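Let's start with one chain on its own, the form predicted on its own, as structure tokens.
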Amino acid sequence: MRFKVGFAALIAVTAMGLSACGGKEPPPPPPVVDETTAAMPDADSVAAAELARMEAAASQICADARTAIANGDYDRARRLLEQVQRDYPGTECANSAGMLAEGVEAVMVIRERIHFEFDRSRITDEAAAVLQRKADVLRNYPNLSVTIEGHADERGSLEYNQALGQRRAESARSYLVNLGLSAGMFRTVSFGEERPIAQGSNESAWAENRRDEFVLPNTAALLQ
């Protein structure tokens, strides 16, 4: 008899609980959120942020390279362009840096000086190797114009050194033409002893000043 009364009481309590909840079971507790996981950005966001960082860094390096080109510092420009290709591959700047680097290299080869022996205008073996490199580049730019400037050291009269500088410029042009380039590509001029690049009255300075310079009036064709 006690069992029946206890069972009836249990049913009554359960019914009262269901009635208090509108006759429905109570909702389950909310899921536990892992705050560490929720705070982490997704993989796509991380990749996009890293790409944006790389593009910005590469763009700055390319801007620095173009500034170096504008200032005539081609060696620095080449190093910067090599850096962006090495450190930031796949960026817009790196993808275009290859062709620009080739143009910078071409300018450096064309502008390389050649030097002469004292009171001579003949092409030495060392100068011949430089002129061969120039010819290899210039064949790719048949419409390019190059001015060859002849220079002398301070020894001798102004008139003699003016004529010597001209012979040196003509000697380089003849050598390049003999390598198959058009004579019309080159203009020659002499500055004699008027524009030394090394100061001093000694053999080291004189050797530097006995030279031909190769000037490009416009480098735009090589640096697009």
Contents of the next structure:
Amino acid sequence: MRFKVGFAALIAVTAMGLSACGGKEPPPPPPVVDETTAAMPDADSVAAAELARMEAAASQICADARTAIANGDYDRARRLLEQVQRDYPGTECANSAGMLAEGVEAVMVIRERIHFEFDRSRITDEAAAVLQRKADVLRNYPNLSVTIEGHADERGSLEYNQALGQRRAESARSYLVNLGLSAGMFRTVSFGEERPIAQGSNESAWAENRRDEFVLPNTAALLQ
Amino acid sequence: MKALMTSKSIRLTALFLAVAATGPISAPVAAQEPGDVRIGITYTPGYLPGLVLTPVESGEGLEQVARDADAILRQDLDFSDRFEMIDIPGDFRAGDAVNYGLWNQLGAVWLVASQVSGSSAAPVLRVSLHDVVFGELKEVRAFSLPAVGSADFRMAVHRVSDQVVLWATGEPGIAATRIVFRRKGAEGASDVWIIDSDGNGLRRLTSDESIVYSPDLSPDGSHLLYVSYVSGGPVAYEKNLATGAVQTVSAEEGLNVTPVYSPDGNHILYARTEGDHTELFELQRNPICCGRRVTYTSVGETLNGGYSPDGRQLVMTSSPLGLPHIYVIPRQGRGEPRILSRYVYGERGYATSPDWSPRGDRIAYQAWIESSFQVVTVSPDGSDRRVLTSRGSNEDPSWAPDGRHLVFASTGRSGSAMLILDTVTGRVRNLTSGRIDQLPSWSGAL
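What would the structure be for the form predicted together with its partner chain, rather than the form predicted on its own?
Time for the whole complex; same chain goes first.
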């Protein structure tokens, strides 16, 4: 529920075109359409009704996409925004979906995790490619602030893993700074082994948990 | 081993101990091969003198005080692991209390006799220690106790127990001590808790509903250092336990971790992020000021700092060579760090979380041995390494003020527990169990 208010505020100050698909319910057709419909022959009336139906359906998809964004389910948001552009072209929602989809894509690139080898904070080739993609996006948003969270797997001592997590966060920051981004854009924090994303005491769980997360405290700049 | 695991000691099938008898550390032993430190090989039980505690006597109306004091004294003397506790014979009569012949026959070396007098609001416990072998009174003293049921009653009796231990052995007891630790709650949140060393008096000290790390009590027990994520990242705080007031110790960007008090309570040693890695810093306390960088590792992480009991040296975890090891450095000046946790063939060489014994003669830490952590002790010169545990995972050892008991967090097939190990006899007991309790830190004498 918290998100709803925040999101409504966000929408109010952003693209006007999006405002039509803001509500939960499909908006009632504006009075002007009614007048036109009444004066139109049947075929046009059917087309107008079809148009209204398309707008309503598209509007629902936009609403769903926004809910997905609010819940952090960017994958779903992206799918919905692609769907509305493909299936309901020309609707208000579809017209504004392109920009929003770009923002979602940017958020996804920035948030993509990187992983580390056991007891290491070295940026692997795979992680370097991920960081390069982030840098390309972040360059377009110089005022954005990103929190880099370093995490460790459950092996190792609790306290040393705090230091290892910090080193992993610092490692990503300095890599991004070397790619030309401002150090001030990033805040680092280590959660040691406190927040595993994969349960279990096996190599695949450990590998998933040895990671940096990239958290955007405020996505408004990207999702307008 | 069998003989020493009798009486009330808790048998732990999940954790076997291989404890060498301590004693003068005069003959350094070469670092042992892992094969030499398997189960129960170097376990040499020492001699424990027999001790009998006759039932605490009382005047009219003080029976409950006597019963309470008796139970506490009896358990404390047992938990000191200094004595073979001798059971009171079934036909014991009060007149037998100071019957040296009877107790000598039962194997007692020490006899403790006591009476409660005064009133239940202001009871007085009079305790005498007798040398049964020589048939003489060694010590006698009257102790004023707080009213029965008051919060201080148990701790006051614990101090009496520690006095008896001191009379009989010349060494400090551990009854009047507490242990702070972190307990994990639902959904990964944790708080700092405190518990008496006998397992009583469990209570929570913080309620941040966040993540906490590394609690440490001030030498007088009045303040608590700890790390909390309540503001989003790891910040070091000090809490006044009497008033509940919390002040920030260090809140630099990055880590502010592993804070500990100096032995005199006038300084705080902790680790924080310096550039892209972690170094030790020392602060003055009262008021907190004037941070001084202590280590210049430059490569690798340095944290887990601790003081030698004389405050002249520091022990720490540092990883200049990649994996963390235990090092000792002089507290002042830029002396070359000396490595204690040597590479042992077949082990990965990962050692952290050192704690310097209050007696000064041993340093305990955790080392990665055959795919889990075990508690290891070593002499401060790096000699005489002993692996004390060999089953489950055993982490974050902390010394009692007597320099022979260790508390540590243990995880095995039967779950998690905090265990107390007597490094001389190898006896182990549960301090807590069934909860995820970690990072224990033993107080000084309270």
